[in-house]
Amino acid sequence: MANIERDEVSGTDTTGHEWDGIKELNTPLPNWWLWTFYATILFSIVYWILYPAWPTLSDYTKGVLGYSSRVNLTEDLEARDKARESWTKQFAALPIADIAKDRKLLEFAMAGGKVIFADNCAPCHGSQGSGAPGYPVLADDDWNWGGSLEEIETTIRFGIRSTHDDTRVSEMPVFSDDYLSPTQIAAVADHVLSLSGSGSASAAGAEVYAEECAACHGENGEGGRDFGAPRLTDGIWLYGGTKEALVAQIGNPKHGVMPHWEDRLSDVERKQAAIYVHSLGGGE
């Protein structure tokens, strides 16, 4: 049995226990933190019974007052359509064009449209549309599918190679799968290199070009937005504009994925994101 007695100095019965001549006091919780306590459990039980609390195998435990913050969270955005309703009708029934020229609808697009491309599109592009290796430069002026309101708002709706029946479509072939030798590729790589002013220019690179490229790149490099074909003399470069990284890309070309924002942004919303993204200084 332990060895409990009364400590002299403090009146209080010690625990037994004993460290190096120091002995445990058995002091008892002070009755404020006792009657906390309590009362959290009591607080636990009532909401247990009041709120949703306890999983089941299929469902969970509803509660009394059946609260629900996805009901709450719906009911918030449905007072935000609501108050947002005069705007919204004015860009479901207006032409993407007309809505820019409007000072009022345009500031809503704007508002709209950089929240919008900051949560689905500046991962991609970057938060001004600065872009990134593999993901196109939306500040500038190069566009391979037009730069022009619809044109953009298009390309947000059915997106680049995506899986929506009308997306757009672009798909440069393999030459290197016995179509073009080494020797070929290297020279029109310094070809198309030659048509933005890197490189130089020679005639078997130009008689390569202008059997296998210019049908779609023009004859001049200037591109075609019919099939989206990039345009070759700016010196903008999606997969890297050095001759090694040409000869990758005409060889065993890269295609990027733009997902289509259809079932996913409303028509006001694409409208509102194709607004932001002509205003960021590449648009037509």
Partner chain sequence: MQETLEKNLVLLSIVTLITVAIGGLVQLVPLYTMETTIEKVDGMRPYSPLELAGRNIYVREGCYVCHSQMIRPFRDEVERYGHYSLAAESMYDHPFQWSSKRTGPDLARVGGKYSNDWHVAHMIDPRAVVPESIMPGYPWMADRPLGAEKIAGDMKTLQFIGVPYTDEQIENAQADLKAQANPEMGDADAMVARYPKAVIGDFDGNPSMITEMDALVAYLQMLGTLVDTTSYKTSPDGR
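And the form predicted together with its partner chain, for comparison with the form predicted alone?
A lone chain is what you will see next.
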């Protein structure tokens, strides 16, 4: 066996190994370190007993506390629903217009609606509904489909040209493709511009408009909500108000798509969102 001796300088034993005359001290671990180490072992044993830890062949040890993040979540959500019950019940039961009339409920709707809007709607409609090209401003009174609480709620639930079976849908016809000549398209574009006070009205343009466009956009360009056809008199444009933009839209129309929120938001959440949108400035 090894030859353990006491080192005179440090007063510590050597390990007894010797390599080419060099001996190694066997300095013991500091006690604080050693006890911390034992404590971590003890901790892990306690942890194994309390929490899910070891896999077995077909299962795993569950721990005596029965901890599960999924069960905790279920409990969290149940507790949340319970705490909100006082007002969510009324939200579910009342028509949306009555909710907006009740000051207390309105507060709940606005607080929740704001968060829901930021997470779901703002990427398209801008924060506070400020809009972007192709994505309508929701803070003004220019509505294609309707700005009452009920109409907004319907839009959110079913979407526009969405994948939902009950989606709002309509399609402006393609007027190029020999249907209208380029001169006719230019004339009607000018006519449309004149409705909002720019462009030059012409008899030719007015005639095409009356024949081809009035059915959807209204005789005087006041818009047609049954078809989601925008009002053309207010100088507010989804796709731009230059003559070029109008010629492009008439020749080969773009159609905005809004997804439906039937699955993604609950009934209560959609009501909150609708009330929030309604409050942004243009609610009817």
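Numbering follows the first chain given and starts at 1. Being a predicted model, the structure only gives us computed values, none of them experimental. Take the two forms, find the largest set of C-alpha atoms that superpose within 1.5 Å, and that set is the rigid core.
Engineer: After the core is matched up, is the C-alpha of residue 14 off by 2 Å or more between the two forms?
Structural biologist: The answer is yes, as the C-alpha of residue 14 shifts between the two forms by 2 Å or more after core alignment.
Engineer: Please determine whether the C-alpha atom of residue 255 is displaced by 2 Å or more between the two forms following superposition on the rigid core.
Structural biologist: Result for residue 255: no, shift under 2 Å.
Engineer: Aligned on the rigid core, do the two forms place the Cα of residue 239 2 Å or more apart, comparing between the two forms?
Structural biologist: Not so; residue 239 is displaced by less than 2 Å.
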